[in-house]
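What follows is one chain in structure tokens, specifically the form predicted alone.
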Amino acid sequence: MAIGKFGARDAGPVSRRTLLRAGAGLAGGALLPSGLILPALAEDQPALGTWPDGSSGSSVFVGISVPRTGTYAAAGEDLIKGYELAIEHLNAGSEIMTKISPNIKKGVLGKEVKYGIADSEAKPNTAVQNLTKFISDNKAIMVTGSVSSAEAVADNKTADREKVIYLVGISGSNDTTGKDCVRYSFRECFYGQTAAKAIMPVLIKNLGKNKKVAYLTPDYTYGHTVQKSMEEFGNEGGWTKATDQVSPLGTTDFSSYLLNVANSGADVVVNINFGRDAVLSIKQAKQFGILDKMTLVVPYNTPFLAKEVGADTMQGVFAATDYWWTLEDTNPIAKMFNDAFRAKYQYSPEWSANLAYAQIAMWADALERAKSFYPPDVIKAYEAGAKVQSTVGEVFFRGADHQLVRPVVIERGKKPADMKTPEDFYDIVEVVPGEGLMQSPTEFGCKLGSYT
């Protein structure tokens, strides 16, 4: 694990009982004679996963696990960027974080924001060693990251059984806010119900109805949901399926899917790869003359994409993502978010970093609000939805099942010769809202459990 530049967590936290004990017959709220505060909410309640000892001291700690290596791993470095761009923005109090979290001054609830930052390697079982060691050596009050849904959903149970409160990077399945969904997780991103819902129309529109499709899929929960929702509302358009690839994480040969889905009469190939799965499977779908004879689909865009596989592979191609820059034109606080970005790190933001971005300071004004670090006070406060201005809109998170309810972009991949720069990749379709593409909260069985 390492330590992020902000340094490690103060040593020497004072703990819960100390505090009572030097509080003893004063109001809640009082000063003590150590200068410290009694907390004024949440007082009288028992330790509970890292509270009190973790925000007892003059800073808080989080632990950041993402993928640094393996298929998911540009991604994860990239998530990594909008969570330094946005500690580093809550620390210092700055104007696009108020935006988004009004009540903060410098830092949460007054105290400085550190992190860590580990390697999942997109891995369940990597990224629960991660988390359980935040919170045990670092007394984490929060943990965040994952690009694997399968990393999400071990995240998910970790942060539930230890209490402490985690946001989720990158996660497409339905199962993470629905079967797998947790009282102490909190998901920003789509998913596959909400980017087959807002994707489907656009395509039965442009491509028309009645097609066959081939699925490229990955073997795990996020594969086989986005698979199935895509399948549900290509029924409507009379799309069929002519035949499901499923192709292990870190697939790098796919010769002999391609060849199934060159052999299947098929008219769309929907690629649900993600990573460097996806641009593995493209850019050999191409070599095998595939993409001359089917329209390609990418109903889960992968960051980098377009960069990585060509703006010629990308032309007209079709995909869903949760941000896109040029978002900048019609949202003030995108545009701030993206020149903020790009004056320090020399590209224009990837959605993956803008989900960080976003996750944190949703995070800082849920503890602004609760005005407390007392986990289920701070769950609660989530729970309000509370609506709240960001880079894509007024979003709110569901009480029912921890989900971001927020728009989804869908986007169309331009000619190389209609670039402005060497980044403008995508033009926007269509900005599609998020509340007429979410399930109902149990659809998917989501039962989020107990506080404490």
The other form holds:
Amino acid sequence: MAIGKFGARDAGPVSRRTLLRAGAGLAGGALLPSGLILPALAEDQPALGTWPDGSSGSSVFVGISVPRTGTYAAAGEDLIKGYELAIEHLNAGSEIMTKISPNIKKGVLGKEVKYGIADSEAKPNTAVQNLTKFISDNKAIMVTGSVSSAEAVADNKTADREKVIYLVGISGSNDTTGKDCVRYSFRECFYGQTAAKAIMPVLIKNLGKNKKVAYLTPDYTYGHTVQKSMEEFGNEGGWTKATDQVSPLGTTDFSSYLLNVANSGADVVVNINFGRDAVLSIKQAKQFGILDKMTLVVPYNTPFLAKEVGADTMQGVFAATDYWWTLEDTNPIAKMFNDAFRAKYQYSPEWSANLAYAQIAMWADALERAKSFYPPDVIKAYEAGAKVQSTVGEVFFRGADHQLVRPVVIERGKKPADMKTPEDFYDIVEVVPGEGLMQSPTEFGCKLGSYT
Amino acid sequence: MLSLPNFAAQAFNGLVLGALLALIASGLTIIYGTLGVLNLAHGAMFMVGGYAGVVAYQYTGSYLVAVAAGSLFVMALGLLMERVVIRHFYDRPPEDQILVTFGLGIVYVELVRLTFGSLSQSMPPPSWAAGITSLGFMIYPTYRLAVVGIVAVALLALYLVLYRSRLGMIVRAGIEDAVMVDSLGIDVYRVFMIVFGIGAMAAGFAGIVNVPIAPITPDVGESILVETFVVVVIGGVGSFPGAVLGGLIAGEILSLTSMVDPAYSQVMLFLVMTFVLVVRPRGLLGEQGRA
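The structure above corresponds to the form predicted alone; please give the structure of the form predicted together with the partner chain next.
The complete assembly is shown below, putting the previous chain first.
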């Protein structure tokens, strides 16, 4: 059969490349000073993705694609702030960068990092166009960004096809490093399922057993996986589903969904909506008096949520999140990051900015450890699972699915009277360690593809 | 979730949703019916009204001032837009008109984004409409109840201006035969400018009235524009009563479908629109040949 024949013919060059790369990597890593590696590799290995063109000059290019318009614009803008601060710090070789990535000097492997930003509108098609353009026009050696899991999954596939490393932005779906995982992408934030597993015991402890739950779910991969996960872990405390109100991304009026919630007899409202959908649905739930009768829970917190809906509404609300700025009380790296961020942008960073910053810093760390821009070398440096000190404590990437093993922060909205500053919206209830909490790489069917 | 109380609640909610849609759609349809221009910046003008009103609210703390400011600002913007841009497009093909209004819409959205950023802006309901009202079969935010009344008054005012005033007479005569009206010594262009201003004002008014319900962001007009078009198509392009009827029907479809399966409410809206287009292409109350 024709397909079989081509498959067999393809196998030849692949294994030859693998052999060459392994040989050159060994020689480069063990024997040569870093300055000499690049020319050596460039001679020995066939071009791959944007390598070696993208890293042959005095600077390298990074493409950032995030939503700057639409439902997820606020989080997208915050990601950009994190990326910009990180790249600025990276090029300056500033102290905080060296805390996370100890080997960096200035830039990555001695090259200045330049970047471009494009609006993905949180739409997979637009995101793919952005990435493709960065890769073909700018010879980007890395692309990054997303606020929706739908775009993150599309970005995954593009990066893997183009053989350019992709750092996932915000994406809470189990699929991103699960069934849709790829060799070329790395995710900092946790699975929706991890958030559910971390927050449910806290909820059952604080709100009691045998509760009836109304879900507000956005209608795409992230929403459905988080909903399913919450329901699953809720079962352990006898929590049952009263209703699941699925709404399209970008809904502006939630009244009909909220009436269904009001009539469902639920005790708890689990709001999985994200971005502006979360803001609008919570504000409108408040208007409908639902939050006076039912307890609100946010399993995957939205950046700026408390700022937008108000501390009055968020008081007592449990949420799982990636990062909250008061981690600085116990983590000196978080303190350094927050201070630098506040100096530049005049507010305390949200988790989106922290994620972007951490992704860039850990990418720089992987490059420095790989001592090479050759994508398979960089990927292997990531996969080695080196422990990294970050703003949320010690973390590491798992080789099997490229998921960062990291803690989940459980927070609870403060009473307005207890807030020490206008940004002091949450108490950190618990920082649940990632190991033991995070699902195993096989759980969501991840099969990483080929290196070349 | 099918129960009598929930049905009553959703049916009532559909009325509230529909009232706002009706008001926005009537602005769009008046402009199209009179000037023949499909204003794709209508959604952006809804958004501008919201922002202008919120700014006024931040300075004065008054809901009434905010509503007046939002409406008047967008009316002024409409008058200016007609005088400076739209007027030069009356004799151009429809696709030119569509492109220029679409482009202006993008400009408005981006200018607002540049000024206010992407975080949402909001305004509380006025104190006389704060809180929750019990209707017996359901509890409902008082402000949403008030909006039905506010919109009804606004629609009535539009009706009086269009059908019971001298201006309205000229407008309707201008639709039938602009050359004749012109030769009778009436400045048709001036009338057109005023109509455009009034149509825009309807969007701006709806924009600010909606802010206490849904905090506003620069691109809120996009989805509103789509729903407004559906309303206009269902009701009949260019028909004022059609816009009102279409709005109410759309509101009910959205609300009642969500009772059965919320994921299908938008789908249902477009299905109904398609059905109307197939069996009655001019819309429910549209006149033959107008659209």
